[in-house]
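Next up is one chain by itself, shown in structure tokens, the form predicted alone.
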Amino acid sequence: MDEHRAFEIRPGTGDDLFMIAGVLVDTWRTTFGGLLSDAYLGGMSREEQAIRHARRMGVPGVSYLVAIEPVAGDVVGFANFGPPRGRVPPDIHELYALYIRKEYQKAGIGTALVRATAVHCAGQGATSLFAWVLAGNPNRQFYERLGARAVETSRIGLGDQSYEQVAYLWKDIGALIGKADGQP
């Protein structure tokens, strides 16, 4: 993939749901193969994910941003974010999901989506941002390069197995917004 190819970041809509679901399913299969069970990954479907994300789009305060490939107009990545789940102060928002198709990774799309998420969350009164990431995720260093720090661990059930996850926190959302692409 040409790392200098332009892409558009815009709010995600209901019209994007099937493409968002495709990015999620394909990315989980390419990223988490060998980490998560084959049965779990094979059982994921675009239809179920589209329904899940349609419900999520209807939750007050929850937002989506999508990265659009300029030639075909396809969604190649997305971020989903909003108010924190669980017992977290309301001025800390949560990045629920960030997925970029494998062939578009390392092109600045993830950084652009995280920074656009931070701008949106700051506009909603957030002073910090965090994301839960599977401990075995081979892309964890991405969050660290953007200045996030591991602050907590917990377990998450996926299918019939439990996996460790790590909470990454950007304590100062303003610093995240001001960072140059990919620079700590």
Ligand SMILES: CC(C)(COP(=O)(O)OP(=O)(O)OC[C@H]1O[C@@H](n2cnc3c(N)ncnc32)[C@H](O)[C@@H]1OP(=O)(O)O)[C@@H](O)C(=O)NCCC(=O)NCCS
Second form
Amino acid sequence: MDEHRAFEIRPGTGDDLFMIAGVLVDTWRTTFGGLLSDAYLGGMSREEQAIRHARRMGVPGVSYLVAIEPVAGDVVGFANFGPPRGRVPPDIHELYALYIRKEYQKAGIGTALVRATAVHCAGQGATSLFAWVLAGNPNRQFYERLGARAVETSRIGLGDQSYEQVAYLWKDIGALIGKADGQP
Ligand SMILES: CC(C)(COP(=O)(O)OP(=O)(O)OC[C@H]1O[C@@H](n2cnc3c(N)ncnc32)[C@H](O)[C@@H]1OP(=O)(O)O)[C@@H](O)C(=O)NCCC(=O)NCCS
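Any chance you could show the form predicted together with the named molecule after that form predicted alone?
Following is the full complex, with the preceding chain placed first.
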């Protein structure tokens, strides 16, 4: 699929934070309606997420990549990644967040962002990459399609509820870079 080539993928900066926060809030609502409570989704705010991600952007080793729609120049998707949180060896980097606006999904942007993430993390010495995904996320096949394997489950608290989440691991980051690049 070539559509994503029209979209620029570049590092995200502080100037992008408000658009990143908008993508996050809108995409949570379009993806997790019915899975998470209306109260929780309705209570999410762009301002709060912009502040949260501004803080995260300042953490050493944490990076953002954004996908830019070429006509209006808007951020329509982003990836956020860096050193692992929790008890994970430091050469296994973590993809903390990956969100693409609903109207731009299934056009190859997610693949392009994961590939660019893998290239960046490999450059920082990572040998593997993983992501926590809500067990009820309807898009889990995306990770499997890109060669990740479910390796662990845990629970995450969101609002006053707790949900199962699944860790998807790309054990060999080099293979991910090759796979996302269209090679076997
Ligand atoms: C999941 C997400 C990141 C995938 O990005 P995307 O740009 O839509 O995916 P791509 O177009 O790169 O798809 C890559 C492959 O995965 C497949 N795929 C993507 N979403 C899928 C789904 N929900 N079910 C089955 N296959 C899926 C595509 O069909 C494609 O397969 P192909 O190579 O055979 O054509 C994006 O759809 C998204 O942000 N969704 C909502 C939020 C979300 O779930 N984020 C992840 C949170 S952890």
